[in-house]
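Take a look at this single chain, the form predicted on its own, given in structure tokens.
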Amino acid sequence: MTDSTKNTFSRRSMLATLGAGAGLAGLGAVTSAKAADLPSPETVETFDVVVIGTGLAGTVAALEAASSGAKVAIVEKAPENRAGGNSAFSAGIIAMPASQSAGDQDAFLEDFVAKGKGRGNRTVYELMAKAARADVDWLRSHGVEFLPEGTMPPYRIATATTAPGPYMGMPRTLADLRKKITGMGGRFFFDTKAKQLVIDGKGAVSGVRAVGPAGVVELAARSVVITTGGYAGNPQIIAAYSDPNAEAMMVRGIGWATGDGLVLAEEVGAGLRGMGGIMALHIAAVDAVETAAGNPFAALPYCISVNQEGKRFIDESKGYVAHGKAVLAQPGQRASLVFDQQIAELPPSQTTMGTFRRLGIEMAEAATLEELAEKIGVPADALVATVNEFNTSVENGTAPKASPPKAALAGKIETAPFYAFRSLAPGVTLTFGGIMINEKAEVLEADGRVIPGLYAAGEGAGHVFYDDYVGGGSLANCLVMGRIAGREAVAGIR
């Protein structure tokens, strides 16, 4: 393994010697993977591993590789003050089995498989079930702090949330891990967009050509890891693959998640899967201003959701993605979550209300349902009728005779004051489709062949989820598969 000393040499010298096996990367004859080449830079810097992207998947991949002694470069198209991708905007919740027991791992797996209607990536779910708890402990060993372990009813999982709390912990966590990577000799190339992969004479990926502040740069490597996220910020892809109307929705996450990694991988023959239809989108109904943190996901399963006509339209216990997609079909694409004082005192509601208050997001509060109806802009008689019908249907935590029925976490709404998270609008958080990979995070062609030297992890890899996922699942995927990608990228070199 090479040391962390910068090694820059002329491209002409490199091309003259690589045929004889010289050069740190040992690349052989190299070509761009794309016919329309960028101008060739005069110098090529060499690394063992190049990681593209600085979200959680990319960060842990780089940390894992650097911890093994590899010389690592991390390429990020955003400037340093916007690093972290969608992970930096997330609540920082990582799903994991309730314990390391086989029974709890099985329960975790069953819940994830069921949530994806049996069409998610079971292989990745199995890896998450086996490794998520240990990988959270690995993060702790690198100084990451978490809140006390939580749960996420009705799912049979545990959660680890980065301290000091939702929407506050991940930016700090990612920044601290970047410092660790730098301390291990890793080099970050910010404001630098990866444009092309480089392949050698044997067809293996052997570097990245990118455009940064100083122009075109080329980073030679024995392994490249793509962790660029999804394509929620690319309306062209959304319209082409999912739904022409979907591109009109808000983008809750970063606007620069535009599918760059998918394009890079496809140019060298990678297969793409899981991108078709609305089932490939993660949609949540959220505050229209604070689109990231204004998501009442923890409280949602305990509330009732009403549309602008004051009527229920979804089993709220199905979770916030099912709810967000259902709001798309409602009048005006708006909904409000209604609850009472008893529900407000539950820990999930307290957490959500605390977040909204901290952000200055106004919640409706009223002494009567009629007054609440006026504040959320729905007909008072309709809201009262909806609540009364629901209350009479509640029995033993369910509401089987309600319209629609509620399968779990049903409680009567009868104790004043009454509250509402109001005027929630649907927005795309992230996308589910992406680059085909195997259990080693190796990138695959459509026919299943491995593309040597190329790995991928995170939101844009593995077509992990379908339709919906259990909360905390996205970061769990990024953590587990990102670490596998970093480990396998180094193993491939050795």
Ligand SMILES: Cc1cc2nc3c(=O)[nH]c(=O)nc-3n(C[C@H](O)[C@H](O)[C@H](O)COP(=O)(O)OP(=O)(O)OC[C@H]3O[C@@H](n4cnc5c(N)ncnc54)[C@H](O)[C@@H]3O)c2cc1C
Second form
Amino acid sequence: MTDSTKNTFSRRSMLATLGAGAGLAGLGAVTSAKAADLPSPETVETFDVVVIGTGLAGTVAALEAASSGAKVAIVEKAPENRAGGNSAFSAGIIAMPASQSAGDQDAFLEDFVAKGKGRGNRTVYELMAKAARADVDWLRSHGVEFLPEGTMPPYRIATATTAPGPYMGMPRTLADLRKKITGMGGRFFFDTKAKQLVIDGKGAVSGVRAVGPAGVVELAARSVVITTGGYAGNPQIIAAYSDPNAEAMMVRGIGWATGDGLVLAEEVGAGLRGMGGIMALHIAAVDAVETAAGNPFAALPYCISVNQEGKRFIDESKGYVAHGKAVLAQPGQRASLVFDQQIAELPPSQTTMGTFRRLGIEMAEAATLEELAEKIGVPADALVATVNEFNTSVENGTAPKASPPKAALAGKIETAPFYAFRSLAPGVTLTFGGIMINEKAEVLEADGRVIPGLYAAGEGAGHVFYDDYVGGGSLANCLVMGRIAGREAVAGIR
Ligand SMILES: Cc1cc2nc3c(=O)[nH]c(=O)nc-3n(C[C@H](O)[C@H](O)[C@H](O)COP(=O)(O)OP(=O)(O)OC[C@H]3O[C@@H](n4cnc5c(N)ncnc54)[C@H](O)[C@@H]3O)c2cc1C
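For comparison with the form predicted on its own, provide the form predicted in complex with the named molecule.
Starting with the chain above, the whole complex follows.
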């Protein structure tokens, strides 16, 4: 299936001169991840498909390609014991339609479209609606275990969470899948950073130049799949495109989600989309010490959120992305989620409280609201007034029209003891903008032209989300588009 890779050359210098890509200067001007021109390596190893990155998107792309008999190499800049990217850090929740019925697929699609204010990538949502459930079953067929199916109110979706539970299942899942890939002849190159794409005389991408423990290596291939994740760990890109205060935001996942794939793709002419505005980030309000799993997202819609002045500022039922972005605009960029014993007994609160206890994150608990106010550092009279006003609106049935409203899941806060997940800070979970691709995961130039031999999937591709997303949507995107990329990367060769 593979060609020799004579006459390869890098277009980086030419493109840098032309200032190709998004913005006037392109990502190269804003990121320290910019690729350097590399000397020709001593040896060139030849594969059918090279996948860059071992997150969920890269892992399923490699598995799909290897399953069809292709000779696959996977390049990962992390050492083997840190493989898996943000996927390994994640809660492992995958969104899927509640069933394969047309009605449930439509409900899934509508929830995603609405959440992205109609500006998310509808093509990808349609592919997710059609394939996410079946792709979860495909993972099962490869030995991946899930908890019993869940739901995520108020969305009309089902969730598949990797066993043994949130924030615990993904490292094992990914490690097991890597073993499968190795068993099918796939070769992993850990500690090896992709620095440049190689272009052949026909203008097709024909390999990757990377730097690993033995120095510069070239992995020649007929298809290259970029699955390097997003740019949450690159404040330069965030500041340039989204928010000048990027340095002040916490990074919830791995620091090396630095947008490398966006840079690599842009250097060979790929278009980027959806990079602009704070809308292009997923910000959750999280525990400032345990930023990864310290996100009380399941309990949030049932609680009220108060800022440091003890006042509500957002409809909590809008979910954790809208909430996190709203916290960015609050004094001191901190908020606490207040709830009572009745809310504490609901299963979503129990799940969150269980996770916090497991991680040793302290929650505030008090016999009175005044005492709780002291523990979370807000004025007692303000917190009492906020809770009274909120309870009255629930009693009168006016919560959906209150200021701020609570459109769903409003319940009175009146039964002691009172609790709070406290001093939550905004942290970037994932980034929404990325490399332009089509429904086959082929990488596109800004004018829609396909770059032959180059595919991309996962968080850094497809500008899938805008403003907000439905929980579990990112891993669903990685799974569905990762599989498509792996399949199409092989089909493209044949
Ligand atoms: C704490 C947390 C919890 C989350 N929970 C969920 C959840 O439950 N459900 C959900 O849908 N989403 C969740 N997300 C988001 C989701 O985890 C990510 O969007 C998704 O895992 C991204 O997967 P990916 O395969 O695109 O990239 P990643 O999983 O980030 O993998 C990219 C890989 O590429 C490697 N790489 C990067 N550059 C190079 C290079 N130049 N050369 C070689 N390798 C390179 C990286 O080291 C990394 O291993 C969560 C995120 C965080 C941070």
